[in-house]
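Form predicted on its own, single chain, as structure tokens, below.
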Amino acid sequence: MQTYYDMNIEPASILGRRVSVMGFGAQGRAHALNLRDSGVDVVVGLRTDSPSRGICKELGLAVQTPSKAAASSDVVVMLVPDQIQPALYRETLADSMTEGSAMVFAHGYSIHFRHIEPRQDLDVLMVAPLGIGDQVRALYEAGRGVPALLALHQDASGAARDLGLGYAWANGHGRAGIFETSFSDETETDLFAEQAVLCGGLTHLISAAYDTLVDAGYPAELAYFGCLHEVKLIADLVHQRGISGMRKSISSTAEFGDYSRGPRIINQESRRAMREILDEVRDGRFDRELSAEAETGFPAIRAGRKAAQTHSIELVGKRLRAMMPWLSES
């Protein structure tokens, strides 16, 4: 994969425009406050009433409704929900953009399953950072950055990937690596990391050991911190060491029974899971399936968000975290 860093990139390429930041959500903060602090002229879009634009005030960003923040910038920035990304480019953005202005997108998903088809004479492309938002504020402060993907949609003034790149100086990410690859396969890896990995993976895993625990009659706490609170620790090893560098730091009977044990957990049917989940997101049936959950008020979200909230783990965790002040809940 082509890698650039900032030793590679013109800030003037960004320095030049005016960005509009459409949505303040964790990732809305991040860029319009990172890209304000590397001298870009910035103005985050929002509706009247949200409650945004008085947390935007006392940042000191400026604020305008999304349809004249389109009007009066060079660039457009989708960091809204994805479910409302079309409705915002249909029924606003398409006739506000200027005539050769640009749309940046933070996630293909938009693009990639064409919920968004745009104007032909837009530059289209994205940078992903590679975190979430609060992360990418806290490295950019910290002198740092998060690593970040860039993609070409469309480029129809010919400097599309200059103007990707000065974006992504301004939000950091040239000072850990930015990576060009595609909207379809920054969408379907990212969709398929999520589902297998990082959300639906790893909390099941981390659910099914802890019940395991429980039901065998061991004490709730013991279970809570060998399935869940340990996992930071071996993340935090595994993110900086990779995954042999972690197994360089644990026992030698930790070692052991990860190579002896850890196939039977992923095995063959879960490999056969994986490959089912993944030709789900490529074939978009995934994406037929949320299309249908949104447009019911997402109902498998609001049930499954009820059912985990009354889990014995997330009442035992959070009991435990209140007497660890450094970890427990605002």
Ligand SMILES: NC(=O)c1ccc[n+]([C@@H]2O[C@H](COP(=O)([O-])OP(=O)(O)OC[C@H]3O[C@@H](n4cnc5c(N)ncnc54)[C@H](OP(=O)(O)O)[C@@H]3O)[C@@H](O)[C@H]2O)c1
The other form holds:
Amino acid sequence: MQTYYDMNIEPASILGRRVSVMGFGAQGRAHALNLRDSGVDVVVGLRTDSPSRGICKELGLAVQTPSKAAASSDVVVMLVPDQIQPALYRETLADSMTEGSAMVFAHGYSIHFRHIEPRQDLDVLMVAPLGIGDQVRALYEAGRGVPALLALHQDASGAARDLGLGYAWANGHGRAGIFETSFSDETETDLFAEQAVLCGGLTHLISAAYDTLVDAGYPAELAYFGCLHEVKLIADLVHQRGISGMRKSISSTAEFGDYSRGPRIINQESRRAMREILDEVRDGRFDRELSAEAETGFPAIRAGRKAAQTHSIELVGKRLRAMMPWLSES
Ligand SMILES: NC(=O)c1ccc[n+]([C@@H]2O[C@H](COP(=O)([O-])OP(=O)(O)OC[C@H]3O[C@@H](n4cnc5c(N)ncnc54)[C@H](OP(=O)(O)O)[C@@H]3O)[C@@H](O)[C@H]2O)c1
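Switch from the form predicted on its own to the form predicted together with this ligand and print that structure.
Below is the entire complex, every chain and molecule, led by the chain shown above.
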């Protein structure tokens, strides 16, 4: 993959441009503060009744309505939830963005699934951080950064790549690596990874293993520590050293259990399910399902949250974590 670092980037492509960040949530807060601290002229686009307005003002960030911010900017960054972006573009930004300006996304969803069909005069690009917003800000402040993916959808100006690299530099990504890809590849791999591993796979693996121990009569506390609490220890090792590196830190008993029992959990049926999940992402079935879910007020998400509230893994976890308040800081 084509990869860029700070040394390959000319910051002038972003310095001197006015950037409006739409939204002040997980990513919006991090990007607005990082860009401001890198010397970029930033304004945050928020609704008039937004509870985030006061926080922005306390942090010294300029705030305008989304339409006014877009009308006064060279670059608009879409950092509201993916399901909100199409309406924000259609009802506000399409008419207020200035001729020849640029739109930056942190995820390819709205463009890849054609929920937004941008005006032809706009540069449309993606700088997708490979980390949550808190990390994007904390690592920037520590002089480090999270890696990011760069992609171009429309290069009306002929300078969209330079702008994307400048944006990534200002957000701290050039310190860790900027990898050039496409909107399609970013969207499909991101959705697949969060469904198969990061969210869907991991949470269901933890819950099923916990239920197995509790149903067999073991104390919920033992099940919680073994199947949930210790996931972080292993995840940190995998993150820092890779899978083989992690295995150097575990006992030979654990390593033998890994090779001999792991394939019974992730077996041919699991791999077939992964291929089906990838097919549903690629042929648009997942997007259609999510769109229907959003149009009806997210009934599946609300039902999932309600069921989780009464599951014993949540109740025992809440009690155990209350005695270890430092966990929320790590
Ligand atoms: N979450 C992550 O760490 C992460 C990681 C990588 C990429 N991304 C991508 O980054 C983008 C933003 O995601 P996010 O998780 O940062 O979003 P988020 O935290 O859910 O965004 C919340 C912000 O959006 C604003 N907002 C909601 N509805 C709005 C509307 N109708 N008009 C104007 N503003 C509205 C909220 O305004 P108020 O303040 O007024 O409530 C709030 O400031 C998405 O494309 C996502 O896929 C996210």
